[in-house]
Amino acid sequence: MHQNGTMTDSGDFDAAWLPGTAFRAVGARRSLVRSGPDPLADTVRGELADACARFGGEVVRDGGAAEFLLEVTGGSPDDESYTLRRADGITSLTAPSGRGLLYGLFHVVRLGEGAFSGDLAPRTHRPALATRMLDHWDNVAVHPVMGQVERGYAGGSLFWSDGEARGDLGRVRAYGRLLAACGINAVAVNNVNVHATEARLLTDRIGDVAAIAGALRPYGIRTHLAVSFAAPMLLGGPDTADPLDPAVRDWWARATARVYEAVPDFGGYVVKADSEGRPGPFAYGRSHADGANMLAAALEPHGGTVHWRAFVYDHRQDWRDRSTDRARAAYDHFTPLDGEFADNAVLQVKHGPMDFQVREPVSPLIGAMPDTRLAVELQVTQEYTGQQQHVCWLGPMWSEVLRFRPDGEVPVGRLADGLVAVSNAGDDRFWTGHPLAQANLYTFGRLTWDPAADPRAVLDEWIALTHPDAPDRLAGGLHAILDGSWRTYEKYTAPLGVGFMVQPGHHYGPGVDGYEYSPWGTYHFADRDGVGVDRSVATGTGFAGQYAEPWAKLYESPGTCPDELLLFFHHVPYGHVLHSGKTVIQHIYDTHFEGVEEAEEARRVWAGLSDLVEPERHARVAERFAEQLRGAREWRDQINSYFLRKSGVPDAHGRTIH
């Protein structure tokens, strides 16, 4: 055990949110569990035999005495829900589903004692979300440009190694657990961008995945396969991709009845299909409705899915063409197929209209296509914000999406279908290379469940868990290094919602022009005289009238543009004044020397923790500070002198501009 009360496995990996001493309260009970045949309640017994065992308590046999009853009440199996009361001494936990007393069980974790002391009035929790994934962008075969996880920032693949499932999937069995404590119950196990590697995971390469199908299952993960759209053709079926042939529906309509024999339980597929070069139905002139149809009339029959990404738009785009907007593109492409898709087709929609920057506006294809089973896609993977080198928080930057009202009155996190994520998780010994970056993971876990959460509380309990018995110091410091540390990063970054002010490729630290004169649509317009894209209706590309009322309204003007997001809407001059009262030039200026100092001073209160927090996890910490703080600097300095020269204005307090 080490200094923080975490456990490992041999040493190999981070207990992170489920150490051992997590489970003292209910491993110190007697605890009895009812249920008929059902895998997951035995997962329950499993673990509160495991509990017991380390701490004292016992698994009655029924008709003993117990203080903690757990019982499947008999339901449907996907019936997540349970309830949690206490009353004369003995704690009551009901589920129609193993699978809603498997959530249970690890909601008595959390609350730890507090589930065993006074009287609890009975309440019922159930997820608001029916699908909560993680997509994981793993390559089967390491991958001579994207490495062997495209976007990934904490090593290797949990999944496969040298081409193909490990052959020890204890870790997988371990990840699967620790997405279950915090309410995941489903994972694609492949990168969106197939290679030919991994197609063949559809056709002879499918006992790999029932492995890793096998490793998971016991957590109530669903394992979901992103797919070619041009599989047919790459596997040795029809030569053609067409949706509308009759062959190739009958081709997929036979590997998808294949897959199932392999994994009766299996989710559905991801699909990323005329995006980015990747194959699609326009090569034959269908739409996207038909491409995402034939795929889920093959999954129909089995309870399967299809989650069709709208990620498309040009990415040979002319820079010197201001008419054409990518931020626009998959409103354009999608609304006008509103009520086409299928029943089981699901159309998996980016949070923002560009690409998981640290600042967009909410995309407004969410809430435009209300006949349209939506997922809104979010990205754990710290792409764009400090790539697991950096403390990046996101909680409440998903809070803000996932409470967003596009339509003036129902939330995001109401209007959508699911969650699905990006994963961060590798087979680094903290799971996500940088140990705070856990709680990005757990924090989206939690809000797949409850999306109006208070992302802090969420916060305070991921702290609480990963450090048991934390003294108020170490509980204190952790809160006040993640809480601030989203905006630090847009602070030193980029201003203003202009985004995409990266190197180019691989997307970390700064590059102001690296996206400038690309074909990718990423462009900031800044020059002498102002900065920002016109996306208003009066003079712009129109991009501001997508959205319904009233925010059609609020960001056609920039004197009601929100501040944060003035550059994504309007080109401005550098002395137009925010609402703040500073001019966008001094508020590019101080916000960037603000950023630099408030990351030296999370350094120093992480530094300050080292007598808390086990050595290893304490200088793995200390090493991405260094980085990040070397990063920032770079930043400011590189943000900073790029306006200064463009501008010609001087920072009003007379500070270094390198």
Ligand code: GCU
The other form holds:
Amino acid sequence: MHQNGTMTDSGDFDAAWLPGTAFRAVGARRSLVRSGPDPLADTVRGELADACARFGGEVVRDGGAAEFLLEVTGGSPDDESYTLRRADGITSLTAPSGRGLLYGLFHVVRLGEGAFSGDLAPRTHRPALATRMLDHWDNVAVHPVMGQVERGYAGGSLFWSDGEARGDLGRVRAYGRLLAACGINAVAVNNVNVHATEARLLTDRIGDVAAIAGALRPYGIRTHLAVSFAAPMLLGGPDTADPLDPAVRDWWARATARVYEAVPDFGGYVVKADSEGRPGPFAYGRSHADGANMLAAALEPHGGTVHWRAFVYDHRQDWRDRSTDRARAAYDHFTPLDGEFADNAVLQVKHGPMDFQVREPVSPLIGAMPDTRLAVELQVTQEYTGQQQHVCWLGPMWSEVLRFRPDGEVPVGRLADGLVAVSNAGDDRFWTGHPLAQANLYTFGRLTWDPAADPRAVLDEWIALTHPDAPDRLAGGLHAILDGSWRTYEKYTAPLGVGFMVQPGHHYGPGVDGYEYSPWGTYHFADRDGVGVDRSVATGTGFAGQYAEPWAKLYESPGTCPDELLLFFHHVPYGHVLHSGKTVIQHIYDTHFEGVEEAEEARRVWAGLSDLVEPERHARVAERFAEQLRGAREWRDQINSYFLRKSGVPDAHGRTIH
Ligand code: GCU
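Form predicted on its own already given; the form predicted together with alpha-D-glucopyranuronic acid (GCU) follows:
The complete assembly is shown below, putting the previous chain first.
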């Protein structure tokens, strides 16, 4: 192993942000854990014992002298808080539950020696959001088009392989451990597009789910399941899925009771209904509140929650129809239902009104339903942001979303009950295909714990944990590569918030007109005179009017709309002058040249770090950079030549446009 190596002892997969050496400070102490029977306190004891075996410390029995005192003080088992202090040479961690103790232990790991020197004034930490969840779009059976993991760029599923649950759950346990260390407490183990095999996880294959839940439980993670709204019809129940039909309700109640027999701490259901062809309540003339509430009623006696997705739009649009606007759809469908959802139903809303593009405004649905519980959905898997071939650290983007104040006052991070994201992890040795994409997973977790956190500070943590003892040059290099990588990606792909322009289907690589005349409603409307979508109230689709003030007014006019969202909200001539002082067309040329140069620079920085990173990790990233550069140049050339040909306006700097 390289001096900074972070492979696990087994060598099967990367230790990511929990290499053994990250536990050096903790493992060198005499520790004492006081707790009544509590499985998570047992996990903490096990962690300490492993660390001590490695670094010479000791887990002492009650009565022994200890420098690190950990205690479960008693309270709700769901209380995830902990209090850390250090005085008189003793570091003490107290928590009402084993859960809190576990999060506290990982906090101490992050602090390293800092947790064992000087004094620390008592401070209580608790997560800002109750639900901190990852959705896996994993198929049990390999899907003919989408494969094992829909939008998965890190090999196969951690849970499923070719129709079967994986027998060895050691890796799932290791995954749960990594997730707990960054704050995640819930995982949905199958794709929101629930196909026939996956539908059965709810019934005769619930044992598979129970096994996975068993591997995640020691790390405080509750397991959730994506279910098909048509499950009764698919699984031998009534031949309708009408949510108001008593037989259907009874079927769900009984199926759910059996789920809880197998998984007593089951988290609940995730549902994609009436969305991209999935079944839903519309077929029966029922509302989405009727649909969600039926499942909420089945879950309620057991303490479960239904996450009902708001990703409902018309995917059979006609591009000539300029009044139908996909961006409007979620708000139009759901706001009339505010106040109608059950207490254990959570509306899960994608952060943007479209679909995880590199730049979108925050969805106007967020904040528009004050009487409905809200979970905001992000996408850690980089479907539209380079598919883990390109380096694109999304921390700054998520942070912008979480800090956005829909009403001008309360930030998104405080409006939501939960944060959910589509996971980017798979059975790849490095978990995420691109080793640097681990930073996205870690950052997402830490932002769920504290949405107001500075993402750069989170990145510091990730760097320090992943590469303990890293010299400043490595940390500096990683910051240089990652800090601006989202903006770099934005620069060489679709400009000024217009979105898409990707190859249809797989969504990798440029396809400027790929979706332009398609039914999916993802248009840019470029012609010889201009580009962008008029979503103003005055002359466009009216989408801008879905926002509260100050945003509605700001987005309504091209004069006040922020440059980076201009083409999302407005159709403007190529000669339109941005706030930056550049014309739209010149901005397109300039950013595309710059984006490629920035990617080249990042690649150079990585090459210069080869003496500080284990060879396998270095080589994997280097390989990805080669593809990123190829891809970035392709994007630059396709976008620039498309707009040169459309507009006929030459580059002011006379550069060659291919
Ligand atoms: C995107 C993605 C799909 C996914 C869908 C969803 O459209 O391309 O693969 O199923 O989002 O979030 O449901």
